[in-house]
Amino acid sequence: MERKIDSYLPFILKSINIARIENNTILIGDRRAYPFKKEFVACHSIEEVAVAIETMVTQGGGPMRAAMVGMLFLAGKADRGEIKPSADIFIKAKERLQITRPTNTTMARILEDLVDIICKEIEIGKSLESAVQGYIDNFQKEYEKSYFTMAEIGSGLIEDGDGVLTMCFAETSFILTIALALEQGKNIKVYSPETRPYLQGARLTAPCLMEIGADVTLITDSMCAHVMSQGKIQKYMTAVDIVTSDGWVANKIGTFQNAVTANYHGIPYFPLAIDPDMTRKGRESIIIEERDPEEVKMIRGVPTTRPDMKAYYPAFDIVPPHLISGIITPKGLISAYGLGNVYKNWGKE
């Protein structure tokens, strides 16, 4: 019987809560509001979408979704006469949706992909939004393939009794990692650290891990050394936004120092990684987005310090390879040193 991977996951993470068209409007589930309130944000133009994003209405993969149903929206639009069908468009509303997340290259390069489709499609004049809604469908179906992959290997290396430690919104690849080791009768503690400015920890993952009938247990972001110095923490898995050839992985700003962590506790670390990207190579070649410093005064808007107090708030940071025990791909469990090898023919198959 196949499986249905919306019937695993919280309602954040189906799909047609992060994002999608309706009405002739772009809805996207808005992640601040979450767990207090089940709320979409109404977007009509990509610069609408591409604020969405920057703003945080959604993050971790919840981007990409959005900016692909963003150009579906843009197609239909040229379908219908109300913008004229022109590549100039497409590859301004690619460049515009790039820029909200420069870490995100996965994102960047389904844009890319989604552009050069559209541009062949007005040379022949066929429909744009039947060729964009194709290769959604395609994409979605390939990626839930993949999750259920990487979740089977994650599920594995966790044991009963273990305690695991996760940073930020790990999203699918986690969450249904945890869902699937419930499936197996494991018997299993999660603990998610907050992720200060934006809480993603304790908005997000907690209570999403909760909602799959999880044992989650909500701790500061300057907790996870004495926790782990407690022998509460057998394993450490997150997400990634990027991880180059040779094996960098870069996410949310605190993952490295856990993984630093872990290392000096014995503690192997699993990141999770759905597109290596091997157009990357060495921790130069990833982009570290720097927000508003400003964001780091507060905490949902209430101000945690002086006005002019000096901030400083780079969003993600980056592990060495050597902090690694295996890079969780849908090509298996991979040693960050051997990922190239094995991805030598990305792109190609």
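Since we're looking at a predicted model, the values are computed, not measured. In this text, the rigid core denotes the largest set of C-alpha atoms whose superposition between the two forms falls within 1.5 Å. Numbering follows the first chain given and starts at 1. Compared with the form predicted in complex with a further copy of the same chain:
Annotation for residue 45: C-alpha shift of 2 angstroms or more between the two forms, rigid core superposed. After superposing the rigid core, the Cα of residue 317 is displaced by less than 2 Å between the two forms.
Remark: with the core as the superposition reference, the CA shift of residue 235 between the two forms stays below 2 Å.
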The other form holds:
Number of protein chains: 2
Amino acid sequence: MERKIDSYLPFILKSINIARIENNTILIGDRRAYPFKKEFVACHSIEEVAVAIETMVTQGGGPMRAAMVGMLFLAGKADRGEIKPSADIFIKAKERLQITRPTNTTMARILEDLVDIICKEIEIGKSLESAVQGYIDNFQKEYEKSYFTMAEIGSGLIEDGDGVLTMCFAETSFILTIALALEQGKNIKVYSPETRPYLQGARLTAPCLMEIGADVTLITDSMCAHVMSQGKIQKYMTAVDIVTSDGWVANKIGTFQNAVTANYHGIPYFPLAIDPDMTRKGRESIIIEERDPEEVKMIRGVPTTRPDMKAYYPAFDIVPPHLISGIITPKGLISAYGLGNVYKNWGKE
Amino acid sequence: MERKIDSYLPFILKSINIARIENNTILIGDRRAYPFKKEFVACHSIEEVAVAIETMVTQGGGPMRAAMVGMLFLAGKADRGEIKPSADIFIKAKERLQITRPTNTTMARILEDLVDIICKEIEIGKSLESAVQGYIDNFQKEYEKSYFTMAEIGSGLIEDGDGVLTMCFAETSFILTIALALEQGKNIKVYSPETRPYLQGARLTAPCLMEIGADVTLITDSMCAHVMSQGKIQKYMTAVDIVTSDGWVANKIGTFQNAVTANYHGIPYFPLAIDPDMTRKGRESIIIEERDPEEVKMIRGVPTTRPDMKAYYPAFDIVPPHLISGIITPKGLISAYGLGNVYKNWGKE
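Please supply the corresponding structure for the form predicted in complex with a further copy of the same chain (the preceding block corresponds to the form predicted on its own).
Complete assembly follows, chain above in first position.
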């Protein structure tokens, strides 16, 4: 019997709650409101979807699905004659969506694919909506397969009795890893650092893990090494924003410092990477986004210091390959030094 | 010309703003309100002073002065005949104040000294107030001497162009170190982590440094190692809550993790310790206070996660001696392995 990924996942990670079309409206799950409220932002145009992505209504893997659903919405409108089925409209939509997350190369590629398909369908006068829906269904199937592969590897690395530290919100790859470990009957504890300034750990990771029945404990970002020193942590796992071809990992700020202290304590670090970026090489190929320092001076809108204080907000940090015990990918558990060989056909497949 | 410590210090660290008597009222500087407001809590009894200490109106070195000022207040009342000058009243006051901070052995010792002096004065019928005031003045003079010695050592370790990382609120020892480095004409930058959950870095350290004209940048606790990796940090300095006789340091949670990552980056760590505790030995002699986990789930009263989330709040962590480059004390810069020799007459002086 085929396993359904959504049956393992918490509310905000189920595909229909990331983004869906209902009554001619695009509904995007509002991750800013979670876990305080389960709300959706209603969008009626590509521009509204783009703004929703830009204002962090959805994040992580969410914008990719929101963008696809946006294109599906537009295709339906064209099929019903509400807009002209012209290539121009779809190309403009693609370009608007692509600039919402300039570093998300996977989303950019998907949008290119979708516009190619749509343009071909326009030429031969077929239903655009069913072509886009077919692409999304196929994409979702491949993605689910990749996630199950990664989560099988991840859950296999977790032993009965383990404590697992994570950082930020590692979404489906990590949540599914924990879900499978629980399904395997393993008694495990997960520690989720709150992940200042944006609190992804407190707001998203910890509540999602609680929802799937995991034993999760919220800590502050300053407690990770201490919890390790107490013997409470046996594995450290995070998602990644980028893995370079030579095994440098960029992820949410704090990931690197935990990797250093994990290494000090002899705790292995396993990043989960669905798509290593073989076009990049070395630390220098990664540009760290600096966000508005005002965010460091507030928490959920409440000031933490003088309004005229200087602050600094690098949003990501970089882990060198020697601190990585193995990268969990859809192609297996790979040495940070061995990606080149495994992904030698990357981009040509 | 004698230097006055208060002329170097920011508002909340000046002795009269920590605690003073004004119009028969004890005024304690409210560190919970700072830097948003400069307020004082008015106390009219030892019980009110004790509650103020317990509810974190003052912290760090503050309770010690507040307790002394509380005894001065009581002595004045006895001199004026408003209360009976009986040893019992002062012993009860001492005991009430001592239990507000059971781990603060310095405060406990001062209160014992004060009650001894008061009891002797009661016997011979002399002014209690002037005896207590004399003790406080002498204590303050000795303390100022110790702080200047430590800050001379600390500022001597900081070189022109250095970036200095701290953690939590290292109060007078660190603020004076930076003040002297600035007086020496050194161009330095200080990085202050916000210090979750109680935000001592954001609320106290960073504003205090700004007030004395230092170039300070607020970061989150997750950014320390990244800022080190960028070459922005050359020295790491904190206060301590305890130093054991064999060089183990306990301080606010997060101190240890920065010590590990500083060591990884080749950055020396210098804790500032006015009074090593030679009665303790080894990690096991230090008990880590665990505070209410609800504090991890809030920031200044605003919830950061589900109300039913499990959380964990160890308030301190422990740095092993091999991660310490030297302990700055009133007796000099001492190897963490060399305290025993330098403090061999501890408690007998």
